[in-house]
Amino acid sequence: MKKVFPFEYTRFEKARIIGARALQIAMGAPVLIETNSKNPLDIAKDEFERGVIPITVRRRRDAFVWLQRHDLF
């Protein structure tokens, strides 16, 4: 079963996505939005809120559920 945006991330998925993206930014990855902030965590939060982080989340319940953002590609 595939669900397309909009869907709800859990608080754990949000934390993992933002943390992983902040680490990427801290290591020199290009920033996907225009911002004046220099803090990687703040930049990652802004990117997440704007929905510009291309990511696929796999959940395991009774069956796998793939959450994909198709409008980004």
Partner chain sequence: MLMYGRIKVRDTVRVPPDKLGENLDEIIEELLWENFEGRIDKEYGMIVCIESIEEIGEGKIIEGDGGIYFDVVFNAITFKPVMQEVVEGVVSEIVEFGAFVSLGPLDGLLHMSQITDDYLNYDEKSKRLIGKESRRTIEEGDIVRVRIVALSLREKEPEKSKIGLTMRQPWLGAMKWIQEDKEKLESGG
The other form holds:
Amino acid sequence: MKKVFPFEYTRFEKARIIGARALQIAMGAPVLIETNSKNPLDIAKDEFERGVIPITVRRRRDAFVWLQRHDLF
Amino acid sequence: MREKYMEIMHDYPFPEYLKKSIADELERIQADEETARKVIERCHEAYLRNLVEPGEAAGIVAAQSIGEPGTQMTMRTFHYAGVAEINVTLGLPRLIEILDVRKNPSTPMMTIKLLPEYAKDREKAREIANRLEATYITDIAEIVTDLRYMRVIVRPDEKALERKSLDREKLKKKIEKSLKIEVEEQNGEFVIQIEEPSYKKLMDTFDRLRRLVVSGIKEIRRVIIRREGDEYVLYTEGSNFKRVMKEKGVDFTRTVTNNIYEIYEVLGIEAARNAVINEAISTLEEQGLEVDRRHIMLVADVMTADGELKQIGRHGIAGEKQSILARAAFEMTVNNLLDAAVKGEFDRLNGITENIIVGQPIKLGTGDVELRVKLFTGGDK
Amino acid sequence: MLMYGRIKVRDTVRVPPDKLGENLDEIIEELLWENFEGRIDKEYGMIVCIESIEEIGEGKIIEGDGGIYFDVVFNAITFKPVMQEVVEGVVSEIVEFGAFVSLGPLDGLLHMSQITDDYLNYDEKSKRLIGKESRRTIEEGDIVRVRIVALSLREKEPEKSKIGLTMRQPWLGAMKWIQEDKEKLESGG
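Next block, the form predicted together with the partner chain, ref. the form predicted alone:
And the full complex, kicking off with our chain again.
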């Protein structure tokens, strides 16, 4: 039985993506959304919510897979 | 209806106990098939959401979750308590025993369940208890040394013999067989004549006689019969899993010992894993501490993952780590470093501990995430 | 004996975050020019120019840095002077102690003592070196044929690399002198 995780990113991945993006913005990268905020972290969070951050995660496994389950007893 | 629920859940990746509790709940509300399917689907969602995320420091969380209640255990002074008049090591000393995989725990104990035809009848249970309990000659007879004629005299007690369902003939044979000495019967007494007139030899024979187990299993020092529900259960002080399992009338599928190493030797690694979990849980629960089963399962998994029961400490998990720095960080820092240097070992800095020591980002949580740029050409759109 | 070569290189280029808005290929090319031109490698010599980019790999982001790191494969033209090689160059500067000869990407030093067997005088006004007896002159812009006799390439500090040259051998020297000699030989013979 194969099941994909019900979320796109783990909380670690989410933190890492937003963090990296906020650093980029702080270092002068162009902002990809219209916003009034001046805080890079807020902008990065906003961008993440809207799904425009051009960063993904390289995973060793793409899906959470139950291959087989044998009950031994 | 319950079968129907279980059938729906068959393909879901729930653990067995979760399936049971879902089925219980469904039964209680008398859910029809459609509702059941919906409920189970929602349960599945919730279950997946509650799984540990990849990258989570599961081991650290387990260590903390066991360690915090553990500090409370240390402060309690009573580590022994009688369970059915048998002294059992409890509390922190017992927990240490479990995690260290002691081959000889300080208070080995068995809980023996009986086959249905024996379990209901007190007499039959008594009979098995007699067969198990180690009986020494001193329990059923009086031993006297006769210095004048250089001999040892054994005077059996008829009543005691009967209680242990033994007779004189059996006793005589037993003595002859184990001491390899001719035994003479003189008006109800057994006389053992020492051949050479040596006081030492006499005392030697006397001692050996006293230690002789006439019937039962040597390790089982005491057996207590208790009624539990509608059956009689035997509790023993001392443990010999293999021999007890072979005994007639014992239901070996439900019989357990608290000596985990014995379980590992007799039943194998999976049984040992379950034993570690059960023993640890019951030790903690007895102290009124609640630790989630899954933390202890993780510990038991680590201990048994290689198919061999390993202790947590220096001679087991921590001592077998491949990284020199991780080993040195645990115990005996200088020795570990020196040995590694002599052998010319290599530390590839793959683990967490090593990288903390050298001050690098660790592969855990956010540190284990590899970021890639989605190709974006052109600027702001 | 080769002076120029073409090599294929794989290296990592850091694209700073403030450049992210622009076209990636262009930025990377620009960064490659910035980073690699003038760089000296012991084996291949000096990278003269980036010829073409073959491949731009996945961009990686490392913790603690907002930059993006790309693995890039590119072709580059290298220049590597070889000992004892005879080359032609243009005199780029005349100084008191000799002349600097441009060999293309790098300049070599032609010391006063290595120009002719004759004694040379430095004429400060016209920036020329004049032979005392032969009256032969050498000045900026002259094409010379020289031999490389000393080589010291510094990987770390390319600008401190030194190339030593000589002209005190038959058929070496300023092209105009060689022409003169040749004509003399032909008429004499």
